[in-house]
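Given as structure tokens, the chain that follows is alone and in the form predicted alone.
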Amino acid sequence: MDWGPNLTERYDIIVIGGGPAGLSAAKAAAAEGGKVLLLEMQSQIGGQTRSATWARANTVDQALEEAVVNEVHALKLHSPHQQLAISGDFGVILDRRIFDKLLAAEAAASGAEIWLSCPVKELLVSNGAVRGVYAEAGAWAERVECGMVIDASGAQGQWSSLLLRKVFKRDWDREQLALSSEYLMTNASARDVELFFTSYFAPLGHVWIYSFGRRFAIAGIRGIRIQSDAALDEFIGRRVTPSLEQAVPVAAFRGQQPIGGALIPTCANGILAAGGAAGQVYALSGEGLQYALACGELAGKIAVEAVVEGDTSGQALSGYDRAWRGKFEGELKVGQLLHAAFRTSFDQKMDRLFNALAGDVELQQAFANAFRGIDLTRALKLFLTSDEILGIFGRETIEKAIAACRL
């Protein structure tokens, strides 16, 4: 195959994707002084697969809080027959338009150089390792060179999981697959966040309806083999919802992301893969933010000094695997475990949670948090205390789920 030219210059490390985790690793593998390029598909950075995104309030530092929206401090959860009000201190709901954006901005100080409309289609392979990228928009081609490569492109589409698809030479399992759609809707009144769990729209997924400042909000839909969004126009057209009564869409998103489990390794040789490419993420809430930026700053500092020590190699890269693993991988377990829990009866079983939660507010945040990965040892422990919730997780998915929490 023809790969185009030779770029005349030569990269350290090449990071492919400019969503959180692709930002994070270029921010922090240039502080540490190495040369970095960035490439993005799209033509801007920011809001490329989701308008919004409801975080923790410790994603957000200072330098990020002119993306914050809303502070949430009021769920409204429904199943198919109950409803529930739950109040707290439940984060932060974030533009992810200028979240990114200011990730971007951070990176480029930090030194990154950053390629827009620049869709990575092959990873360059010498001698078993990966050792640059081909990139090619239209009559546009280009063969960049560098000396490792970071893979945060993502779990959308063709173009992305380039360390799953070209390195690994397989594909993500549909059957592990949630799908997603969301609008951006005008003339709503949403306050906070609802969420609504049920098998008829959502199969092992939820609807959500965020605040997103005066007159908009976002409506979103997530599960398992659905047209998202034949899904997500159906809720709207059929559930009574008040906020959204008089709202009309005025864009829409896609995505899918992997909540089978990360991939294993995360790394080969000459390439690392963070985010949604290495399947971080939360199964039961869908949340990857948080995870996305610390596996990406993770991603950067050790690609840099793998190359600065002239060893790319999966071996010397595996201390990213360690290194992620020990913090992430138990509440990664943990989300898989209770929404495995889910599989078989999923409206009877939301009917028969949310039955057990009414009239217990230490459970019922509890459970916010279980759902969100936050103090999870916590959380479970107070489900061991109940047996109506036991009933429906079963004594040895909590205590699954209790000793994945002190991987």
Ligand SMILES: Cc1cc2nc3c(=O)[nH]c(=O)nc-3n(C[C@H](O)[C@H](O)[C@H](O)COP(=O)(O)OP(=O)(O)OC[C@H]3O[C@@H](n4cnc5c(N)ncnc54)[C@H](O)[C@@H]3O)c2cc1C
Second form
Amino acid sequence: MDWGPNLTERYDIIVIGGGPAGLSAAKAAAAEGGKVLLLEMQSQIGGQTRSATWARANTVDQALEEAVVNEVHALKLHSPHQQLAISGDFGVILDRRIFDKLLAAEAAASGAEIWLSCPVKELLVSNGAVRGVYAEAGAWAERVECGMVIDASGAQGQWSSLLLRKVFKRDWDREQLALSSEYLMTNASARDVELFFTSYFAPLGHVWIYSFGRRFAIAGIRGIRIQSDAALDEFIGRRVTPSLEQAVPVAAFRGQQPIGGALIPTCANGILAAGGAAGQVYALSGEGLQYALACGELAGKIAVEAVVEGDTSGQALSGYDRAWRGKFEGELKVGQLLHAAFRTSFDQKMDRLFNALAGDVELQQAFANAFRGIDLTRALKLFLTSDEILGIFGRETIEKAIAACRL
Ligand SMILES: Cc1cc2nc3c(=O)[nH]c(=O)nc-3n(C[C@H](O)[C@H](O)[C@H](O)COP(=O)(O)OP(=O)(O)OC[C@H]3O[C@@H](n4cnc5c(N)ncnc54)[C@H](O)[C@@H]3O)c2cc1C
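Switching forms now, from the form predicted alone to the form predicted together with the ligand, please provide the structure.
To see the whole picture, the full complex is given below, headed by that same chain.
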């Protein structure tokens, strides 16, 4: 194939997207000896997607600790008519603007090249396999050839999810897409993490408020088929919580997440997808950072092996599909099963659930874990002991979820 002008030197791996999945993939691939180029469409790493992320403590090793803004020791949960306060260790709030830059530092230290302001608009295909990318911004355009591509472009914006859109020629199912908006706010009095489950503001989703350092808070909303900006403004305007009464937004973010399950498969000839672009998200809470990091790393390693072996066919890359599914597919399935149980009578079920949890500290911890995909087998087995909770989710759902944990 004629690649046209501006053909840059050839790379082993091109990673599209400088979020956690792409940075983790680039770091792993470069550490394995690959010649790696990461292309990020925004003008900085970690400035683009959102300001904060609630993460599990074990996602953050020593090198990344600088990005921790708060530790979370208390949750305040609200259903339409009930409230719960739970204490414990619930991970950390990360400043994504710093976290992603620290990941970029690690990728660069491993030898990966990073180009900013480089939106990839097309995949270059030769003999039925992806062999490069076409990036374009304003008057600038460039074709870059490579052994194979890792799609870590996330799931928001028209240039994201390139394996799905450009290779599989499909798009995310809108009925399975959680839409979200988030503000970084000042003048707020938020403490720890507060979550609201109510279909009035967030059908099949939730509203979250995190404290973010001494002077700021994060307020966000996610739901299915919502106009998330308006829903968040309405939530704040209605003064549902005193913590935001005087709050003023200083930054706004918008996002979407596919929660209908990961792509099948997450590879094709010459391309792998990791993170949001692969649909690796826990449906119930929308958490995805830990999957992006771990699956990005797997993708980076397996991509280099494939390039070195000289076989980057979809079949050769299916080892990646098996590897990440072996680690996480069961967990993601549980998130989908539990989320699906709320598709009908969301508010009533939430009130009933909060009634069932009232006064039982162990069950409350189990719910907090099940909501986030942590220690699932234990949490689900505890659910089996509560007739009330079985009445909400259905015994079959909980049994299926326990079986999924064994996958
Ligand atoms: C509002 C919101 C709140 C969230 N809160 C949490 C949370 O609290 N905890 C948690 O664990 N998860 C959370 N998530 C999910 C989490 O943010 C994602 O799972 C995670 O960021 C996925 O990482 P990623 O690298 O796959 O994609 P992203 O972080 O989306 O990164 C993709 C990158 O690719 C770039 N890009 C896109 N297209 C192109 C292109 N064509 N060319 C070049 N670059 C491109 C983008 O600019 C971006 O930098 C939240 C998601 C949203 C939307």
